[in-house]
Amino acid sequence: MKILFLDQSGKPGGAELCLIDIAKPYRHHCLVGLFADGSFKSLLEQNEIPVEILTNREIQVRKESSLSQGLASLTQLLPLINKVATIAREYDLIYANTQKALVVGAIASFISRRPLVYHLHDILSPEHFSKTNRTIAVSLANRFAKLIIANSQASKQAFIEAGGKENIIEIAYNGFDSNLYQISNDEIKKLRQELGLENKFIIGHFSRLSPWKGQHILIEALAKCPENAVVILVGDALFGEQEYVKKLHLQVTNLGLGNRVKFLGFRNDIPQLMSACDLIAHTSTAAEPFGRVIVEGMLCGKPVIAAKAGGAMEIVENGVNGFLVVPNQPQELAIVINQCMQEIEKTQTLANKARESAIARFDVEVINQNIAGFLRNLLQV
């Protein structure tokens, strides 16, 4: 099976993580496409993954933008939709990992007569995204996707409520290696160290820096919380959201959090990162899609607290092995924060349990082996 990937980005997200555990058992008959160059290449080249830049120019729309923004854009991609369209042909099947990819790979796939499969990471909904890109998604997956796979139950149920076409669509949630989580004891001593936050709670935040990923709801929270409780925040800002970082560093100055609140930006070694911390949170204040800093903090075999909405609920079960909390509530989150502080052996046992389900569930193999069956559906029929 030959597979023709697309996405958008040039630097790795949630969705671009995923994709490489899917291409990676295709690496000797795949191409992944990008439409922005960046750190991503690097990691797909890193992953012996055969990867090209289809185009340097960045497109012009945001999940915000109007009819006409959307219009405007399609003229711009003309040359895009040629080049995937021509390349396409060489492959059995092109897969759009993301919105924009999805544009270009729908009408692309018209052109060639190759079967478009789109991965649907997002939750199509208001607070996500503009009515216009909700209607374009819906209405070229309707039109010319022949399969759907989306990352959880609540980005299908989002996609169907959205006008999308409930028999096309199956749920593949994303996939771990449980092996890269497990960081000697050594390390993280070390780590903690470097950090300079040995004898301390370290709670720690992981994602783009941005006001739905709840960072603000975090360290208002932290605020509540004893002194020996500190927060690293591992990410940074990206689609022209630096305003908010300048937010959340007044807020820590204005709370008398300077000293226990550390600005990590990008980094490469996220499961040492998790490992060293004493408690995951995850805050955002809209539905997430899925949610892999939270899968990722079970098999870090940490204690997680995560927003009580969308994939995350497919994720934690609350007091079983984890903690879910209402989203956009700081007082609550401090009160599960203090609860974890207090009962550290209640709270190590959820922990454990947590990494076992974990593994149980998300197994990359398993994921991979549902993906490909999925494939080899569509192409026999």
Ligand code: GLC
Given for the second form:
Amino acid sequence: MKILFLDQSGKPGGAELCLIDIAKPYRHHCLVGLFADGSFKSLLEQNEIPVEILTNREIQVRKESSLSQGLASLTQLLPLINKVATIAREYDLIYANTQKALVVGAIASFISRRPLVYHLHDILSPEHFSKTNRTIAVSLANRFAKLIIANSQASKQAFIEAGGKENIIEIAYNGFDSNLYQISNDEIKKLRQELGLENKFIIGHFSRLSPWKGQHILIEALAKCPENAVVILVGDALFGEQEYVKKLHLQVTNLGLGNRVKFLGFRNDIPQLMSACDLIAHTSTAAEPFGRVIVEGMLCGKPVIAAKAGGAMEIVENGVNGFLVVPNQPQELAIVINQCMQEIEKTQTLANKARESAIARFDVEVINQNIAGFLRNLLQV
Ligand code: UDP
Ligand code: GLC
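For comparison with the form predicted alone, kindly provide the form predicted in complex with this ligand.
Up next: the whole complex, starting with the chain shown before.
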């Protein structure tokens, strides 16, 4: 099966990291076409997945675009659409991994007569997308996609509520290789030393710095925690959220937390860093479509506190394999962090269970087999 994958991003967000795992089994028969250059390309190359940058023009549509902006950018896309349609003739199907990839892939699939698969990584709700963008995504998916793979029940549900067809949707959670998340005690000790946080209770937050990822909620909660609790914020502003980064630094200064919050920027050693933490916090203020970081924390055998909405509720069962707190409530988050700090053994037992359940539910081999089954059905091979 020859697949042309399309993704708009040059940077490795969760949807892109997920695509690496999906494309890997097809690396001898696929191409990943990107609409921007950047470190995602290098990651694909490291994984020996063929990749090509298909345009060097920036695509202007943003999550909150109006109809006129949307239409204007569609005309800009014509050369790219033609290029994709020509390449697609060499492949059995087009696999669009992001919304702009859907726009380009939909029209290219019509021209090249190749079936379109859309991997839906987003919750198409008003809190995440403008009405125009939701309408464009749903209309194109309904009209052109032969199959939609949603990253969670929550993403599937929001798609249907936005007017999406129900009968072409399958669900595939992100898959993980659990071996990558087993880190030795020596390595953990060394990393804690390097961070200068050997005797601290480390709360890790792993996410791009963006208002809806809610780093500010964790900082506010930290002010209500004992002095030996510290926070590491791992991630960068991937999509231009510099104002938010400034706000976070200001918040830390104003709360007098300068020596208790570390900004580590984007890192490639997530399993190691997570393993060096005592607790992982996920604090998205809008419903998280899936939440890779929640599963990764569990695979590291760390207690995870997640914001109770969207995909997080499909991953975490409160008090069984993690904790769920109401989004946007720093006070509630602080109470649960304090509890975890006091009940270390009980919390660790729960984290061990979490690890077992994450290994069983999110095995990348099993999830890839499921996806391969969906694609075979589509092509009837
Ligand atoms: N991540 C990373 N380096 C960082 C911060 C995050 O590699 O510095 C990874 C993280 O481990 C996770 C992904 O980025 O696999 C983020 O995916 P998630 O689904 O949690 O959120 P998204 O950013 O896609 O909304
Ligand atoms: C998107 C979502 C995130 C999800 C990831 C992988 O980036 O925001 O919640 O985990 O895709 O499906």
